[in-house]
Amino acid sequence: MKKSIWKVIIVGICLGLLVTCSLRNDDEDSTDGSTLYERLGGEEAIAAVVKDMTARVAADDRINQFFAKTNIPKFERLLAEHLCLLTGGGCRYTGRDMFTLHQGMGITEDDFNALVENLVATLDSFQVPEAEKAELLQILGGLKTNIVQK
């Protein structure tokens, strides 16, 4: 059950990205018409961000117990797939849906916030522009009610 949290979080992030991209109006689009996927740097950049965030979470005693039995290479592959798909990269996501993955995991608001902190640290380390970073964080905030357990 704990290994599923990674998948749930990944799906949640990706679903949030999809919602945000769908809600953007023409005034918010980049001047060259590029997708968020392209603005983030494409497949290699997304894979590097996923790998860095995974390492940060693994070192974070607040939440690493959720991932103790996770197949990390598979997790990283699925997260990268989902981010690619949801940001306009045209990839195919082969994982399960977010709701199913989060059921029964007992994720608290503190757990959620810890993951977001790790994501922000990763995005900052890769110097992701504020607009793209804000877009991702807005998505996560919107997904919180589906992730955090009462």
Ligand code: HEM
The other form holds:
Amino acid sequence: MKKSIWKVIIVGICLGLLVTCSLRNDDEDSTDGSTLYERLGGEEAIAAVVKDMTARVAADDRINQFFAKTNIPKFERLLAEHLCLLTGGGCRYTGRDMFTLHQGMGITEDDFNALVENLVATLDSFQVPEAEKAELLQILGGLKTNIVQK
Ligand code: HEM
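And the form predicted together with protoporphyrin IX containing FE (HEM), for comparison with the form predicted alone?
Once more the chain from above appears, this time first in line as the rest of the complex follows.
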């Protein structure tokens, strides 16, 4: 076989390998395919985040009046279940749906942002990495229209 044909074959194989490798890299994102739930640290970590955030909300005069009659241990349990479900932990959420539950509370965008601010303070205090923090906040941001009332 002529030298030039060999060159074409070898270049072809190299290109094929390059394309295969880059495609494999695209599939493998920086998360290694693990769920956000796992990356946040699972059940125990989420329970700790919920507890810390609830304490911050309870001390926040902008929004703590909403929770004046709330059964806090039950709220914490249900919020943890809900966060587990939202982040791919596969838990069964036994609470009410977001719209029905928050309907009639008169929650404004400022109230929503205040709660998120408390959550961010919690995530920062637990040194949750930026990527996981952003992912969680994006998921929660998607619930806003079910929670905030016009
Ligand atoms: C993304 C944001 C939010 C999520 C994921 C969320 C989720 C939940 C969950 C899972 C529960 C318990 C479910 C149940 O009782 O059946 C709950 C209860 C509650 N949420 Fe939210 N919530 C959010 C935002 C807010 C905001 C912004 C407020 C007000 C400032 C608020 C006020 C309340 C109150 C007062 C309760 C307790 C209701 C009761 O005592 O029966 N939530 N929320």
